[in-house]
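One chain follows as structure tokens, the form predicted on its own.
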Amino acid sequence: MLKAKQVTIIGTGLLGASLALAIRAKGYTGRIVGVGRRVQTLDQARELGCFDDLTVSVDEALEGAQAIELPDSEGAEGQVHLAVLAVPLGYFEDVFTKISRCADEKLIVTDVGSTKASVCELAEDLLPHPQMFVGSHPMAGSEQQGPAAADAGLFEGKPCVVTPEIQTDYDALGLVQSLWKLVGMRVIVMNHIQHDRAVALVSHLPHAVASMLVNAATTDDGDALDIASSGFADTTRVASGDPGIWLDIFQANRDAVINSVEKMIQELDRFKKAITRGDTGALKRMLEGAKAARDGWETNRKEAE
């Protein structure tokens, strides 16, 4: 069980609202407070029925948690307070700055950001107790946006990467791991450099390729899109994601994204040369290798779920 007297979720969009729904559905009985930037979003989040309180003030949410006193029978570990940043990466500096004004040693902070090096650096520079920060990245999401799209089962069976630093508090790491395990995720520990390299290949590059594929089809005088069907829809689904969020991600993970694009260019160049030469053997090996690798991954993924 998640041993925290309050979970403050800063950001009540798809991921933040889904997390609130999920931990409540899994039996968390502590206080859940949501912090948002727009009254309209908070009104939509309120309709979910999983938040005990909603506010536009980070200070108000954190100070409210400090005021909660649990019975001694709950134990010291139950007195901690967990804050989860579920806002776009471009807002992290502002949120960390606000947290720094009222954070105490009992506040454990984590996040759902798609990159980790830049986030860990901000936490180190801005938080008064950086050892209580544990970077995390639940590999779950949707091209849909806002609390209206929230889903309590969004995290079930999916991987979540946590990226502790050398100075990370052991109990803080344990609490953050218990959060993601509570909602059904498989927790994987990496350092932030490993994470950013890996996520560039399996998340950031696919979004870029899907977006550029749509652009390529669109510039073909519209004829290509006129005959596009389910295969094109499946391949390009993620291109419908929020462009603002993805702009932040590509900038925050710039070097790793560039490296992944270079790898993709090399693969496409191999493919192009094989077609140009009429080398059906090379083409077959490339296609069969990709099929075998994806089929194996899909089998493992379904078994994990």
The other form holds:
Protein chains: 2
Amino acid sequence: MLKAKQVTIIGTGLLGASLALAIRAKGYTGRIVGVGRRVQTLDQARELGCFDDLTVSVDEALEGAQAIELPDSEGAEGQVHLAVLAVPLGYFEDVFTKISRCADEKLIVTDVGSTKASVCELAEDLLPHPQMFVGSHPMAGSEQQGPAAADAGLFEGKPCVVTPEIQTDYDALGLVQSLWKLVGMRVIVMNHIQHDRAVALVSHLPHAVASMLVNAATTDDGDALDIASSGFADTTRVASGDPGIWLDIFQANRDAVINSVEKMIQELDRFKKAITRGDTGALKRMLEGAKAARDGWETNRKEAE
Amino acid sequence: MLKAKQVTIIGTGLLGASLALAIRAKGYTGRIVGVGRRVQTLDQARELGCFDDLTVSVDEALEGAQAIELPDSEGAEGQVHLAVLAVPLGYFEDVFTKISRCADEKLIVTDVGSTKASVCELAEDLLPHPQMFVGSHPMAGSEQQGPAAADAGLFEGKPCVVTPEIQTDYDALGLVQSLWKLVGMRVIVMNHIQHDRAVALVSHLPHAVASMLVNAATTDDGDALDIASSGFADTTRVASGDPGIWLDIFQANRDAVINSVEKMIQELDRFKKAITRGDTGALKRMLEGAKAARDGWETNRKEAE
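Please show me the structure of the same protein in the form predicted together with another copy of the chain, now that we have looked at it in the form predicted on its own.
Expanding to the full complex; the earlier chain stays at the top.
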């Protein structure tokens, strides 16, 4: 169970609102407070019925948590509060600055950002108690956006990377791990450099590839899409994601993304050369290797769920 | 309705068996005969209960159709029979040769091959009545294989390209169109060159991209896959398809596939350069263009279903 008197979710879009629904569904009985920027989003979040309070002010939410008085019988660990940043990467600097104005040593901070090096650096620079920050990347999402699309089962069975630093407080790490485990995630601990390289390959590169595949298929005359079917639909699905969010991600993880795109170009070039020279053996090895790796991964993933 | 006294489906794998199930489900009352190479596959096909007969012999199936005597009241158009090649591209030459030994002018032939130039050329060269051949490419499939995975709804709402030539018989074209419409497909008529270019972009390129994406993500150490999630799953799903079938497809549509892979490399290179020089505007245009094209396509597709 989650031993915190309040969970403050900053950003009540799809991920933030789903997290609120999920922890409530899993039996968390403390306060859940949402912070949003737009009144319309807050109204939609309110309709979910899982937030105790919703506000546009980070200060108000965090000061509200500090004011909660629990009986001593709850023990020291229950006295902490947890803030989760669930806003696009472009807003992190602003939100960390706001948190820094009213953070006490009982506030544990985590996030759902898709890259971790830039986030960990901001936390180190801006938070008064950086040892209480633990980076997280729950690998769950959808092309849908906003609280209206929130889903208590969004995180179930999916991996969540947690990226502690040398100085990270053990209790803070423990609490953040228990948050993701509570909502059904498989927690994987990595350092932020490993995370950013891996996520460039399995998330950022697939997004770039899906978007560029749509562009390649539409450059000529667009008629080709008339006969596109389920294979095209699956391979390009993520290209319907929010361009603004992905622009932030690509820029925040620039070097690892560039490396992964170069790798992809090399693989496609090997494939092209093998077809051009009619090297059936090489083509077969490439296709069979990909199928074996994909099938093996799918099997492991299903077992983990 | 389908005005043919027999439909002979040569190849009782996923597509062939699904087609038999589908035309029966849609009320076709003539004979459905399946031709397979392996006894085990024929046994599985038999269990579907939609075939009147199953055999390993093309001759036997086609001669059986010729022997059906219908009353004159059925009209001339009901006296034709239809053969559908639903085998991998590598077997087409062999099957056309077998058909040529016992084809009469009442036999209309079509296929489900993923490329059309090579198939149309073989039909022209090998069939005694090439005007009775109409190339088809039903854009439906699954990573699953074999008659056990057959699904009467596989074709519903999907596009099917039909590629008549100048000399194609009008009645043959009409019958083949009515076959695909019967099973719920949206029929699109194109010449085989247009088809092969378009299908390279929206089907063969996505497959190559999905496979090479898996290879790019696994070249280093494979650990990256530990944190792969639904975005990776969708983008790479087709890489689990049968390597042998795809090898045939890539080779049969070699030139168009090479062109489409070159286009993809160009798009990825533009993307890489834009990130490298920090050109936010260009990146944004690429991502927004892809999203708009993908969303527009998805909307049209849902309306068509």
